[in-house]
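Given as structure tokens, the chain that follows is alone and in the form predicted on its own.
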Amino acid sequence: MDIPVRIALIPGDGVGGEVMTEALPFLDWACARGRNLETTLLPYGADHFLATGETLPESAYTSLRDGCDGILFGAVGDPRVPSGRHAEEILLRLRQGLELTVNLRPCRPTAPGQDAAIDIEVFRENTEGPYCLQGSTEPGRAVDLAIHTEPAVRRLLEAAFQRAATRSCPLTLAHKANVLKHGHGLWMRVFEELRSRHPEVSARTMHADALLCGLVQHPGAFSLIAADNYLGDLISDLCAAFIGGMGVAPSISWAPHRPFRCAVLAEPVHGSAPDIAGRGLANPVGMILSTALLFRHLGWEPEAIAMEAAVKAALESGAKTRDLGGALSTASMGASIRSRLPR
């Protein structure tokens, strides 16, 4: 019998639990189709932190690192923890501790009226840059450090070049090396080295501000964009606007240099949205599409394709949550998508 795929579920805070609820039936559906998986529900988020003082304890982290194949993650962030300490410690421990260097954020049309020419994948470095949260605040002065190391830069760019070769599409590196000469200078040096080793890929560099302008004016001119943690965050959020907003934007992160059976992290791009939590207003599409990305990473391509087709069919039928101009609740949207799955 095949060894079961082990998936940890971390709903987190706010709407994280609501969208996670709509993703769980897809795991049952995959099992019904013969996939062998086991799930473990973990409580880590604001409620657990406020009750126990724990963010992500060492025992849980070790279990995720050594005994888990995938993590489905909802969202973290709660106004009851104004410092955001629990959110930072959970996410940074997962991303940095598991060395999830590569963060893929695809942007493809899923609903009528969207530009069919748009097919963009953003490869974002996920562990460094200014999001390493190192710096200081003094009277009249504040410093945020941005750290870039060659191993992380190389892992991200090698993954981006490999994907560009697979898709036979051009690759663009977003940078500000004209100003950030040290950190982004490293990105440019590694990019040029890899470009010489991948002559089959049409690769170019582009100042990030010019790239953002170009995305707004001609999004169909871009196929695959690589960037550091900060720029990748901004660029991918802009790309989400082309396909309906943050509620429909998926992502997946992994460590390309580690063995296959190590945890990958699938999560919607949106945050915990505490202002709408508990009201059935959250859009589950981002979480459902993130689950499809996880299935694809596990090699479950037929299930991933079927889920993406079900999302598209539901949206084309007019099924929409309020953020997309519709009136469906979170649960009704999830049910509409699931009704279009093959049995």
Ligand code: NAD
The other form holds:
Amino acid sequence: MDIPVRIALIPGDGVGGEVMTEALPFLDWACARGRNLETTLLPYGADHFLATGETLPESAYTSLRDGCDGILFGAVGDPRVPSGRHAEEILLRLRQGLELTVNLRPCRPTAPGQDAAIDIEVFRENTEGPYCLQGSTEPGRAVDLAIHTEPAVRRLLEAAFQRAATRSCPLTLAHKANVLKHGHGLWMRVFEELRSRHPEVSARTMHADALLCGLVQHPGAFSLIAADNYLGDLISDLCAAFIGGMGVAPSISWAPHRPFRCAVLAEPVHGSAPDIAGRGLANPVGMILSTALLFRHLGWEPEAIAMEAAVKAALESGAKTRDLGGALSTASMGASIRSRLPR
Ligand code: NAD
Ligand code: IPM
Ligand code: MN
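Having looked at the form predicted on its own, could you now put up the form predicted in complex with this ligand?
First the chain shown before, then all remaining chains and molecules of the complex.
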């Protein structure tokens, strides 16, 4: 018997739990097909924080770091914790502590009527920039520091160049080096170096503002977009809008420089959606596609393909939650997708 793949489940806050509930049967389905996995459900999120004062205890962080192959994450963020402290100490701690530099946010049409030419992958640096959370509020002045380090920039860009070479597609770096001369200057320098080492990749840089305009006008003209943490966050939400919105966009983050069997983090792009939480309105597609990305990362390509095909078939049949103009509940949408899985 091979060693089980260890998956930690962190539903988190708001719709996080609702969409996680719809992802779990896919883990059972993978087991039924012979995949060997074990899961651990973790309680971290706003409820746990408000009840215990704990965000992500160090012991839990260490077990995730040393004893886990993948984390499935719902979302964090709760109006009862306006400081967002628990979100930082859970989600940003995992991304930064585990050095999950590369955040892949793919964007492909999910439903009929969408531009079939769209096939974008955003490679977002996931640990640095303004997310280092260093700054200060002073009388009449506020500072948020953005730190970019060469190892992380290099890791993200190497992953993006490798992917562009594999896909045989162009790569665009989004930047504002015309203003952010130091931080984005570093991105430009590493990008130029990698461009000369990868003559097989058609690589260009674009000012992020012009890129956003171009994206809206011609989304099909972009294939792979690399960006720092902040720009990547914004660009990936815009890309989600091309394929149906926040409810359908998946993501996965990993540490390319860390050894085999290090935790990766699969999470939908959306947040805890307090405006619809608790009403069965959330679209589980982003979470289910994130689970497929996790399976692909684990080498379970047939399961990933089957899940993506099941999502597509369900949406093509007209199965939709309210955000897509339909009337299905979160649970019915999950069931519709599952009913299209092979055995
Ligand atoms: P959000 O993504 O939670 O919601 C934005 C809009 O998208 C809302 O109208 C919401 O109803 C809709 N939406 C989101 N997920 C949906 C789904 N699965 N199905 C249908 N509609 C969906 O972003 P926000 O409102 O800016 O943030 C809410 C909270 O979530 C904040 O605390 C924020 O910090 C947090 N957040 C967390 C993550 C994360 O955990 N990765 C990501 C983004 C935002
Ligand atoms: C995301 C979210 C997070 C981010 C927030 C909740 C810190 O918007 O996962 O995209 O900005 O990375
Ligand atoms: Mn975001």
